[in-house]
Structure formats: C-alpha cells, structure tokens
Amino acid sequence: MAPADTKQTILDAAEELLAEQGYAATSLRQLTARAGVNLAAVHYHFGGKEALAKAVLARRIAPINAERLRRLAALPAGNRDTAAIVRAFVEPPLRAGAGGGASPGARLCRVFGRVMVEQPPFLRAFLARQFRGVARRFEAALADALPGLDRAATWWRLHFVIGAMAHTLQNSEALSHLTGGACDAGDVDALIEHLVAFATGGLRAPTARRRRRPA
C-alpha cells in the first residue's frame, strides 16, 4: 500500500471509531486492526492519537471553510446584503451534510457530536484555530452590514447562528419524524432558506435594552 493510501486508510478507520465510540474509548490497538496497519505506521503519519483525531476534523473542516470563504469574497465590495453574508456562512457545511450518511458532511456531523459531547483536553484549542480567522473575516463583514450593532452584540448573534447551524445538521432527521414529513430534511435547499431567513432575522433585530437590577 503507498504511503498515501496508508494515511487514508488510517483516517477513515479512526474516522468510523470515532464516531462510533468517542475519542476516549478509541484505541490504538482498535485502529490498527480497523486499518489493516501496523502501529508504526500511525506513529510515522500522526505521531500519535491525540494529533490522528485532529487530523481526522481537519480534513473535514478545511474544505467547508475554504468554501466559505471564498463565497464571502465573491460578495461585491461594500456589500451589506445580511442574508447573503449568512448564506455564505451556514450553506457550506449543510450542503457538505446533504447525500446521506456516507457524506463528508455527514460523517463530520457524527464524528463532531461526539468529541463536542465528550469534550477531550486538546478539543477548544484546536477549535479556535480551526475557526478564527474565518469567524472574524464573517464577524468583520456582518459589522459591515449591520452598523448598528457593537461588536459584542455582533460576536453574539453569530454565536447563535453557529448554534442553530450545528443543531441543524445535527438533529434534522428528528424534525422529519416529528413532523411526519412536513420538514423534509432531505431537502437541503427549502433546509437553507429557512435557516438563512431564521439568522439574518436574529441578526437584524433590534438590540435588546438591559434590565436594570434592583437597587
């Protein structure tokens, strides 16, 4: 087997465990015998399970955020359309979801529930890495669009946005059941126009006055 089909190989079974049965509860010994390899030969590519775990996020990661960013920079300069800054940001990863369980997005959806559940050390580090820079480039342009709003405000209602995205790709099957049909999670256009209206309707309201606290 080349060396690079040796890396796939080893990506794709720690990928299946992962989602399977959690970072914690996947060993070394489970991939090896998953892959077909040695455990010199994860050592050579990953150097250990820690760094094979965030190279398995990696790989799903990297495209979804290249494509948003290069939707937002296909926006006319100036622009300030909200909705079409939003559609830049949530449509990436729910159109990677689409095409059932054996998607990227679908499989990064699986995998990604249960390290966020699980939580391991390296998990919130390697996360900001992942995600701060396309986080401040969308941040930076929603300022734009939004002029009203300070910055705290701002980081916020993305915040929130992010979250109804991930409960979105994760939990859609469940609305169809409940449904009985009527949200079809299967359809990912009607899914995003809904999802896009619902953000820039949250992003757009108007700030939310404090409550005083009593004296």
Second form
Protein chains: 2
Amino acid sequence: MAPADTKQTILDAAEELLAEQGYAATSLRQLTARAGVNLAAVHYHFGGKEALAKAVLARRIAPINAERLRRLAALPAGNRDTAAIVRAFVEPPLRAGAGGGASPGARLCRVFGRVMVEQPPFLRAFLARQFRGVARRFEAALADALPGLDRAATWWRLHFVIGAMAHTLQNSEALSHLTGGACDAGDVDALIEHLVAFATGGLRAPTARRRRRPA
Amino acid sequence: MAPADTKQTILDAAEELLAEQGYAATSLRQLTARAGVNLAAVHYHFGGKEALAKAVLARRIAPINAERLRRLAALPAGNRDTAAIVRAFVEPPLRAGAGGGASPGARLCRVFGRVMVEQPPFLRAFLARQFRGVARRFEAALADALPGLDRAATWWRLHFVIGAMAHTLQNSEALSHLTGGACDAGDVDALIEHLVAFATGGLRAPTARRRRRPA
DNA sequence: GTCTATATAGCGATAGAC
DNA sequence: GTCTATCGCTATATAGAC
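How about the form predicted in complex with another copy of the chain, since we already have the form predicted on its own?
Now the full complex is given, and it begins with the chain already shown.
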C-alpha cells in the first residue's frame, strides 16, 4: 500500500467508527483491523488516538465552516431572509460527504453529530475553537434579520437549531424505522427543506412572556 | 452502610458519571471510588455494568414519561393548542431532578440527554421501547392540533423538537459560557419558555414547497 | 452483604528489526 | 514506512473468605 493511501485509509476507517460508536467506544485495534493496516501505523502517522480523532474532525469541519461563511457572505447586505441564513448554516453539514445523496454520505457526516454531543474532555477546547467564530457570525446575522429578538433569545434559538440539526445527523435512521419509511433519512433534499422550514418558524416565533412558576 | 443505601449510592454516582462522561468512558472502578463502595457491590446489586446503566435510565425515564402522558391526557378533547402539547413533552425532562431549580438538578437530568445521543448498542432496543409509545401519542396529538401538516412533516418536526431538547439538556452550560452568562443554563423557567416558544413556532411553520436541487 | 484477591481480556503506546 | 513483540496499565467480572 502506498504511503499516502495508508493515512487516508486510517482516516476513513476512523471516521466511520467514530460516527457509529463514538470516541471512547472505538479502539485502535478495531480500527486498524477494519482498515487493514498495522496498529503502529496510527502512531506513526498521527501520534496517537487523540490526535487521530482531531485529524478526522478537522478534515470535515474546516471545509463545512468555510462553506457556511461563504454562503452567509453571499447574502445581500441588510438581509432579512431568516430562511436563507438557516439554509447557509445547516445545508453544508447535511450535505457533507453526501456526493450521491444516498446513505453512504449520510454515514460519513454522522461523525459530525456524534462528536458534537459526545465531547470527550480533550476535544472540548478543540471543538469550541472550531465553531465559536462561525456561531458568532450567524448569531449576528440572525440578530440583524430578527430585530425584535433580544440577544439571549437569539442565542437560545440558534442553540435549538444546532440541536435539531445534530440530532438529525445522528438519529435520522431511527426515525425512518419508527415511521416505517414515511420519513426517509436518505432523502437529504427533503430533510433539508423540513429542517429549514421548522427552524425558520422557530426563529421567527414571538418571544414568550415570562410565565409564573407553577406551584 | 445500610444495604438499601449502597444500591442508591451506586445509582446516584452512576447517574452523575454517565451524565458527565457517557457510558463507554465511565469505568466501574471510577464509579465505585466516587461512591465509596466496593467494586463487587455493583455486580452483587445489579449484575454488571450494562444492567446498572439500564437501572439508572429506567429510574428517571419511567416517571418522566408517565408525567408527560398525564399532562397530555389532561388537555381538553380536540385540543389545538400546540404550545400546550410541547410543554407537556419538554417540561417533565427539563425539570426532572431540578427540585431547587439550580445547577445540581440540571446535572442530574443531563444523563437523559447524554444517553439519547450516545446510544451504546445494547441500549438501543431498551431506549426505543421506553420512548416509542410516548412518541406515538405526542405525534398523534400534534397531528390533531396541526391538521395542515402531513404525517412525515409531523414526525420530522417532533424529531427536531427532541433534538433541540436533548442538545439543551446536554450542552446548555457551554452556551452559558459562550454568551458570557446572557443565557443562564441554571434558569430552568426561562429555558423552558424559550424552548416552548421556538418549538411551537417551528411546528406551526408553513410546509416548505419542494425546491429544485441546486446544480 | 461486603470485602480481598485474582482471573481473563483488552487497551494505548513504544522499541527495534527490517 | 511497516512490521512483530511487548510493556504497563486498566477494564469487567468472579471466586471465596468473612
């Protein structure tokens, strides 16, 4: 096997297993067995398990976030179209790796949803650094498009959109099964339209007045 | 230590660690050290690590789902108040264990959000069984309240609400930090109002027409 | 019911031959 | 760059004394 291939093979297998099982539950032995490479190759090429996980994430996150910012910047100045902002935010990760639009791509990008919720301690700072700038820019764009919303509400709602997206990246196949196929996890286009419609409606919702605490 | 106390102590420590680290990353040694009990006591009282995890989850999920169904049943017949349905769904888990409403309770119920996304293989069937009935009843209630929505859209949107809730259970402290305290994860009342307003707006949003695939 | 001691297995990581 | 062999450690689980 050519040297460059080994590194890519390890990255691909790691991405697959991280998406399926998460970081803690995936062992390097299982990974190298599936990839058909030697155990020591992981340490030679990446330095260890933690560094490998960061490499897997960086390979996907960087282009996704670049694409998000590119789409956000392409919106007209003074944009008030909330749906367009949502679309710029959720479409790049949902389409990541989905070259064919079918399930193999869906599996590839699930690692994204997985690590967003697992967050092993050593990844927390790494992930926060990767996403903080993008979150700030989208929050600002949403605040401009929705001037009636105070900042706390804007942040909370962006947080909810991220949650809906992450949960979908992670669990949409279970929903396909539960609904007997009525919700098709492989239909990325339909999924995106459903999510954009829902998120836009949620972001535009009137702010609730504070309720009294129930007794 | 009295016998009954040992079992409870183990459950409490397990819940805490599962919430913080997840299933795979938590070892029985770490758990028993924190609980101040012997390693063998876990196997004596529960039979093993997997059975312990199921016991931790069942202790919280059963009363939460019972309370959800109780609140749903308490709504008037022919109910069209989407917000009331959402509230019946999200308030029990968000308030679970939050006796004081402060952060210790928030920590207790995070295990809920954690396992909803981690899903070790042996828990998948267990969790599906715990939640399937509740999900079906709430989907039916939403379909009644929102007759303009087709079934696939109703299921997708319920799925998004679950995602927003799970992500919040799991990560709201990170949001507190990111916003410099403007979003206070310890303020359960405010959180619930934000989530209910967002989810209701998302559920009521007009269904998107199908877009053409981008080139 | 609680403890010590241990069985059995798997882990990440590394040294050193090739 | 790739391999074998292994170190040092931790994991879950259990046997058996008390």
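Numbering follows the first chain given and starts at 1. By rigid core we mean the largest C-alpha set that fits within 1.5 Å across both forms. Remember, predicted model here, so these are calculated numbers, not experimental data.
- Core-superposed comparison between these two forms: CA of Ala140 displaced by less than 2 Å.
- When the rigid core is held fixed, the Cα atom of Glu118 travels 2 angstroms or more between these two forms.
- Taking the rigid core as fixed, one finds a CA shift for Ala51 of 2 Å or more between these two forms.
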